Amino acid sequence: MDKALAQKVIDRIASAKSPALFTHLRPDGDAFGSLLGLAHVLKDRGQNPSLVQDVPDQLPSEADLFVVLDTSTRERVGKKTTDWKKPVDVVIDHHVSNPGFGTLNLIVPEIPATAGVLYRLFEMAGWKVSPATATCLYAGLSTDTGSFRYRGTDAQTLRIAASLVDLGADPSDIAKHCYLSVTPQRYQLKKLTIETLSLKDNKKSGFLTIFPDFYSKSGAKSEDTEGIIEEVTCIQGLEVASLFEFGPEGGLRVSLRSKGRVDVNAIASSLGGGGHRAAAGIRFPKDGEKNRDRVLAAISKAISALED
């Protein structure tokens, strides 16, 4: 991590009395993780942070700090920020497609979530973290890293996590409430969406759909989707998975997964999204069947090269 750079983000931070939190849609465990916890320790320093989930027309007037968590591009925080007058003051994320579309962006993909850039961040500033504020880190360096069984989980991943646990998390209560809480709604969803399951690529890489239809069926939310696409990742054999979720009005929201040997990064950047190299996910307003075909042939050929 830039300690530079760091501590500019740290003396921004430190300086706003209001400052407005902001991460993507449909946020994941390490998006709420690490909102939660960034606003644990605001408050712990007497700071009066605003979590903000429903995108205002206008940033809050009372907000003297705009900041972003765990977002690649200012578009996934909400097309109407596309419009204000106020820069996003800062970005910290780990994203590695993540252009910079802050006045200070501290990005870090070396470490594997979001939540893990602020223990550091906080631990460089020397900022108290509570119990509360270990346990929201770790659920969204948890969730982030599949459970530590990612690529980029490396020996300070496990450091960070081990910190979080001294610091007061609880990696049974905090995996119990991530993956064993699943409700009827959820696995309904999860049910339908496996019956799609498609492999080909000589069974390198496969993929699952989900259809409008499929949420009034089972009564599932958009954030249900969540882990559903673990489901082909962990097939034996499998290089790259994918999960197409066609939206009612024609439009198509990607994800996709590898093992190791192809870069889903490269995949979705050359589409017009961006992620990781081993998780990355791609959103087209429209023609979903089209750019789902896209993305399976660029699959294709990336699995191909693996070949040659």
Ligand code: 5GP
The other form holds:
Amino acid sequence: MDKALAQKVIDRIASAKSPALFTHLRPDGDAFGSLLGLAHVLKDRGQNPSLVQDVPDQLPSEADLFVVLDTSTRERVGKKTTDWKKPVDVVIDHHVSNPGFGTLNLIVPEIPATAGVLYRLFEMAGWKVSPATATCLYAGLSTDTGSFRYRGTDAQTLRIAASLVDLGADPSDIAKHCYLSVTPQRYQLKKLTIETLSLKDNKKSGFLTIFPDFYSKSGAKSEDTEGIIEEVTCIQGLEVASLFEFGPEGGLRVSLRSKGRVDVNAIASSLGGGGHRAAAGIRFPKDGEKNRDRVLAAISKAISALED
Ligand code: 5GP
Ligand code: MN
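How about the form predicted in complex with the named molecule, since we already have the form predicted alone?
Everything in the complex follows now, all chains and molecules, and the chain you saw is the first one.
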């Protein structure tokens, strides 16, 4: 982590009275954990943060700092925020594809979750990490590393996790809330989706499809797709897993996962999306089927380029 840059971020955040904290659309564990973790720290310091989940039409007028966490592109804060007059003051993130769309950009790809970047920042600033903060940050770190299984997990990741446990995070309790609390509706959506599995490229890639009527059939919500793709990644011999979600208006949302040999960020970036080497995504507003075929062709090409 660039210490001089981190210090600038600390100074900028410390001088704000009412920072407005944003994260990406369809927030995941790291997005929520980072948002709530930073909010707790700022509250404990006597600042007055606001957490923004439902994107308003304008930046709240009392906000004197515009912070975006865990968000790889400006658009993923919310389309309607892109024409706000106030620029994003501070971006804190870990996505390698993040172009740095803020005035200050603390982007640390060597830490596998934004929550981990925040922990290092708080440590450097000497800001108190309460048990509540530690719990939020641990949840972000755990979920974004697939419970410390993905490639980005290294000694530093585990040291951050250990420090958070020292500070009051309870791994078993957090795991219960993050992984052992699936609603029956979410489970039903997963079941319908897994039935669509199709293996190709010599069983080195596999894809799942979510059709619009799966929501009415299961009663699930759009955020309930989180984690389904991991059910494909676990297949032995598979290199790339993808999930295609067709929207009711013909759009397509794509999730890509790699076991490490294929760079799915390169595939996603070449088609207008982004993410990380092992987990990336793309959104197409229209031409769902045509775009699915483009993605599948790019995956086949990447797999055929691998040496056995
Ligand atoms: P997921 O498949 O869980 O939605 O996303 C995996 C990763 O890819 C996340 O880190 C996310 O930031 C990134 N990602 C997902 N969708 C998009 C997208 O449409 N554009 C970009 N630039 N990144 C995305
Ligand atoms: Mn993240």
